[in-house]
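So this first bit is one chain, no partners, the form predicted on its own, shown in structure tokens.
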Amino acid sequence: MKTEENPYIPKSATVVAVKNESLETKTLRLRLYNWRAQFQPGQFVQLLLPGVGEAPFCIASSPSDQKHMDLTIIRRGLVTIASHYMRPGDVVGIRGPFGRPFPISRMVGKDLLIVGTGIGIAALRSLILFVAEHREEFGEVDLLYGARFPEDLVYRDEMKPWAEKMNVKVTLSKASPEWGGLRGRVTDHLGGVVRGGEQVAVLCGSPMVMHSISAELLKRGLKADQVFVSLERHMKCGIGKCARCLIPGGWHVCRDGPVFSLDEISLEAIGE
């Protein structure tokens, strides 16, 4: 196997842009040299920062652009904090892509519901961009995005172009008085976007939020095999060796996921 074809061997990439998404979140755009990013929405990579360490992040860019890769990162630990100090021209390492992606083939021709909360929307951005680029292949598409405060919202400047391709709803659970959009949790607004039938739903957010959304979707008539969740927050080593991502049922999230359907895992596994 050639080096560029082996996902376990680090490949170099250069930071070409850094975008401030929110107070604690930035998107790094990486330029790939001498290799192409061949991935599917929902997959992840290991980001290696020399002298600091590595951590897994879901790819947040369109799979149609194989020369660049976007990683949206919130400050939470050593690697994430160090990544916020990266500047254009800095060189990083990338291993991957890894993981099971969203099942695009099961979504084509059907209504699609995409629900993201907080930084969880980063794991959904690649899918959102893919759907927008292939809009004619899907039925009605609804995007429901929730955060706590206005300053927590990411991808703000992308919401308008996305709204030209799909139905976009943004809600804040702790909205300021001047906020003119929806208020409350995402579960408060599922009634207007659950269409039933063969609609497929994909979710990503904090464990407890995904648990409550999943339970509500099942109550509203969606079947377990129509709801998919990304558990990317559980991952650590990225290759199924450290067992930090082991969930009930014997699944290693980084190796067997991070995307699972509700007929594969329990609601308890999502909420842990």
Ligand SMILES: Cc1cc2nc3c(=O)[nH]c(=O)nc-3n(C[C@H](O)[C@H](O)[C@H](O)COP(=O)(O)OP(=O)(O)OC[C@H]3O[C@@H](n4cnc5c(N)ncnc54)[C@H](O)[C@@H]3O)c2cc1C
Contents of the next structure:
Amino acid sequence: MKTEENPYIPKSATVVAVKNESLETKTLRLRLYNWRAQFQPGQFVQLLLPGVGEAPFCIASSPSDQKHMDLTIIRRGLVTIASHYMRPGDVVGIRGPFGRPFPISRMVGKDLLIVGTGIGIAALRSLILFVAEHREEFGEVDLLYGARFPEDLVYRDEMKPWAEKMNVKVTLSKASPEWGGLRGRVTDHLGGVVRGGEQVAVLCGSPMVMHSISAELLKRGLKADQVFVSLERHMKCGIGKCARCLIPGGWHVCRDGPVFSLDEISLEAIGE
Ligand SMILES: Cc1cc2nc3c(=O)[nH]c(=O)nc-3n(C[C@H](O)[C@H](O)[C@H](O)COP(=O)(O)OP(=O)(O)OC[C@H]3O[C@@H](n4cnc5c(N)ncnc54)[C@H](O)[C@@H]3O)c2cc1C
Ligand code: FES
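Coords for the form predicted together with this ligand, given the form predicted on its own:
Below: every chain and molecule of the assembly, starting with the one above.
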């Protein structure tokens, strides 16, 4: 087997920029020297930090830039905290891209609803950038992004350019008095963005939130095969071999997902 075909062997990348998105979240921009990032929105990579460990992250950059890769990372434990100490020039390992992406061919020509909460917006940024670059191929595009506090918001400087390409709504469930945008949970604002017809919805957020958004979208008339969720589960191999990421129905999230339509998995499998 050639080295580049072995999914267990990491390829190297260099950190070229680190952006502070919020108190707990940073975006690492990686430059890939001897390989190209050929991926589709929704796919993920395993980030390997030498001497620390590895963890999965969705690719947050546009697939049109094959020389770079952005990973937006919230502090959680060993790998994620260590990633926040990375500086330009540091070398990291990348395995992947892995997983089943968002079904772009199902979305072309249709209205699109993108719903992200918390760090879930990171899994959607690649799709948002792709849609912005190919805007004429889609119908009405709505982006609904929810966070708790104003200081939790990421991609703040990108919301304005995105709003030139799509309808952007940002809502905070714990807004400060000065907050001039929407208030409440994303489920409070679905009424204005569910357009019915053949609209396709894609979601990423915490399991419980995705569960309630999914249930609400079905209640509002979207069919199960029109709603796609990007799931996160603990992972090890990333390629369907170790069964660490098995969910009800016998799906491996790493290989069969992380993107699933609601007619493939139950609402209970989302909320676990
Ligand atoms: C397909 C996929 C895509 C992901 N994309 C992103 C992303 O774009 N940005 C981002 O910040 N995070 C993302 N995550 C979550 C990220 O992988 C975990 O936060 C990371 O693995 C934690 O590793 P750690 O070594 O820092 O924490 P650890 O030291 O391993 O654990 C710290 C705590 O986090 C919990 N934890 C670990 N992994 C997960 C997980 N997968 N889900 C829920 N809790 C977990 C542990 O149980 C523990 O309580 C993604 C996960 C998956 C499976
Ligand atoms: S992480 Fe090993 S099977 Fe999915």
